[in-house]
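Take a look at this single chain, the form predicted on its own, given in structure tokens.
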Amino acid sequence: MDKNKIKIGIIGFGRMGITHYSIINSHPNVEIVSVADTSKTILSILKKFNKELNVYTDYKELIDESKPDAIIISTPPNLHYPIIKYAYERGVHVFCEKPFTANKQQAEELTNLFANSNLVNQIGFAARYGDVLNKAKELIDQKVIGDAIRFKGEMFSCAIIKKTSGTNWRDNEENGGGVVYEMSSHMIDLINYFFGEPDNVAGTVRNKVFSKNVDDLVSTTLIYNNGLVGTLYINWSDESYRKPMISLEVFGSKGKIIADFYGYKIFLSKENKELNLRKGWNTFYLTDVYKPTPFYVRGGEFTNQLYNFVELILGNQKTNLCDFAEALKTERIIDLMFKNSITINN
């Protein structure tokens, strides 16, 4: 084991912790040292092919035996708490899958407590990493449209096509299932990343189409006190999506830009020869703002998020886009929503 290098540990090995396994293993200054899962198949098939990594059941055991630097967390939302907390007792950085919590007091907790350490802590929304939506928020903060007025924020997916059982942990809001906690925190979070946090919510309507617990489609109004107001529509039963869609368009006084992971457009009303946009649409795509990354897997953004928190943790890099303080305010958002809503079942 290189002394130079960050230990890491990867609690939960799902997709997503697969996804972060072959991400994090290509940053030259790791080494995952351990995995814990519930499934002895998978820990076997790894021991099997990687013979010097430590495998537990237990994340405990992980944290104590393995004594990693740093852990992943890709398990189901409602064993982030007391994973988060054992992992700040012992002082272990943490970098844990969205939703923060499916609790807006735990999130707060465990939100104070590693504000008051030296541990670098973050959240997986890994939205606020992509090229092209960075670029619509650079273009939105110079005020290229003018003053922001409204905007719509939308996501779409085929996640639940069909009726379900009730037995999976997505099926059960406590345990951060449904399509609030599962897609809409993603495009909550992305809101406050441009616009800040929300001042209000109201509106909020959710429908149950094909899970048997839980909402398929949600929809809200987000209100803030300077006058920006802005509606979301999330839908992860749409059949005519082949993987998660995010798209956001903001007007403002000056025009509007319609952007998602792929590329952006944006429409001005008069022309802006310092950026060189012509009045009218102006088309840009993900290969003109695209910045290489060292390893891609379902999307850069990803991996430039595995790579900051890896980087804060050297002291290579300051800026944390998404610390459990900015996930807090989405928790806020998701509870504002779920306490002033009206299901409707289809």
Given for the second form:
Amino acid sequence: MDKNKIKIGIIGFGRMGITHYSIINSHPNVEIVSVADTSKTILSILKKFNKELNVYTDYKELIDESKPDAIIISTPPNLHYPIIKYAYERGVHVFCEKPFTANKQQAEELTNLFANSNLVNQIGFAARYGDVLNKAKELIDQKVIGDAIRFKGEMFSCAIIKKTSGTNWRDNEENGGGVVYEMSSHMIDLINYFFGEPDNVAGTVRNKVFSKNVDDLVSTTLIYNNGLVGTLYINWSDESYRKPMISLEVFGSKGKIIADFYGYKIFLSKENKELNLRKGWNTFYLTDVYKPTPFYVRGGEFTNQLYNFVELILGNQKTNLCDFAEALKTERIIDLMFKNSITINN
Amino acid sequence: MNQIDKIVFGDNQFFGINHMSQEKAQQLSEQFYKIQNIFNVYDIAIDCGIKAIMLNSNQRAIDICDYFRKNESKYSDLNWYPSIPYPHKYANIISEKGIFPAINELLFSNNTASGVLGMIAKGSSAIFTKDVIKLMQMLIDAEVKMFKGLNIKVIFLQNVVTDLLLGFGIKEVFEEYCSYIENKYKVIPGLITLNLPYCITKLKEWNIKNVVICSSINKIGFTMSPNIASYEEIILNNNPNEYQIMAMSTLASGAIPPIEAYEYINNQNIQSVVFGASSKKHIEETVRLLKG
Ligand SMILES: NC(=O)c1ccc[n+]([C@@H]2O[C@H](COP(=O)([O-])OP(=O)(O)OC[C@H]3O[C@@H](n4cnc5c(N)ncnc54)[C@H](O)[C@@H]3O)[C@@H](O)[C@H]2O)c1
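Compare with the form predicted on its own: the form predicted together with the partner chain:
Every component of the complex follows; first up is the chain already shown.
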């Protein structure tokens, strides 16, 4: 085994686990030593092609026997808490897929534990690593559109467009399924990233359309004590979107900005000479702000995020874009949404 | 190695795919709702001298292939460059059911199921490497079926799949894919990738040759991982007898004006370009600029 490489174990080998394996295996200073999943079929196939890999059906064995320096967790969300806790007790760095946990209390406990350790801890809110959204954040921080007054965040996908059987973990709220945890958590996290944690939540309405046990659509209003207000609308049952879409519109005292993965538009009431922006509309595309990613699988965000995790462990980078304390904010907002919401059955 | 066509006509414009704008994508998907409008654009392209078509194995491609087969006499000297699979078909079933049940459903519904699938369905761990390879071959066959009877030159693996597998770094999978395409279909295996330097380096290491590599290549380095400098170096030193290179995204989704974009492309050591356009003006202009 190469001493200069960090040893990584991957727990949960579904869609995200497979993606993470591919991405991080391309990193020159990483060696994937083990994979855990409850599906023996998946493990047996993996082992056939990579004889040196250790495979486990029990994540505890993975941690105790293959002794990784760090783990990547991509199991259903209800397992995030016990796995992270176990890793903490054994001094292992943790990257865990979003949502952090399936309830606020668990997230609080884990955040406190890791705050008092030197272990790198990160949650997979990949939208924070998007080139366009980061540019939009930078412009808002520079007050190019003045003080932010209102925002509108939207996400759409066609993930659930038929009645479901209810057997998948995504169809169970206690397991961290449903559109609120699964999808709107991305948007809430982005809002936390842009503006900090909202102080209040109002008017949460959820619709159950196709899913047997959980909601498919949600809208809510986020309110800040400083006067900033925003509405969110998230829908994973919209067939008109072939690919998932995320967009954020921010209205400010001097103009507005509309951003998604592919580009951003700024409207200004006065010319900004310094940044070479016209009065009126200015349109920019991803190509204007694109930064190459070291290894491209399913977009640069996932790669930049995992490379950030590894570089933090190696000590080559200092800024963690989404540690547990950041992701805890989203858990608190979701908790507020659930406490006071109306559900409509369609 | 059999030489590939210098100019290949792509298909993104027909299927409401536009990487820069949701609105433009919607407009395209309305424009090409009537399939006759797609055939009309193909006719324009062929009039402009296009002799090769790249087409992804999506639902609409079934009708497109049918049309070209039925009118074989009119289109006899066209070369086809299918790309497989159609990723969205799998994405939705996988998110609903999980990976293996999804594969099962797709193959069972094609009536090509065999013992290995039964075993996978039961979650058996007694699966052999050869079974996995067999499964891969069945998936390829299911996707290529719609192109049967057309004059296929290269069969490409979509970048979503190629790049995921490249990351896994499993030599056998690439060896098996390439030899299956060569032996069963008697055509050149192709890989679409957004990591061309990584891809070629790996293929060399594994001694896999005679492959067409299709990758974004453009003046501004858009979707060229890890960076444009690595691309330029490996392309400059590439031996086209081992790997023929086909450029895609040459305009970087419209960020580079055509004259500038193709001047850059014409100066690279590459063998082919795939482009998409839906108006006579743009198709003519592209063909003219590429011929230099
Ligand atoms: N960042 C993103 O954009 C994004 C996208 C999709 C999913 N996710 C998140 O990733 C996580 C996984 O989602 P997915 O889509 O990969 O789900 P999935 O259902 O495809 O995969 C989950 C895997 O975990 C395995 N598993 C279940 N229990 C286990 C256990 N006790 N030990 C080990 N493995 C176990 C399952 O067998 C399965 O292979 C979720 O938290 C989800 O919210 C994030």
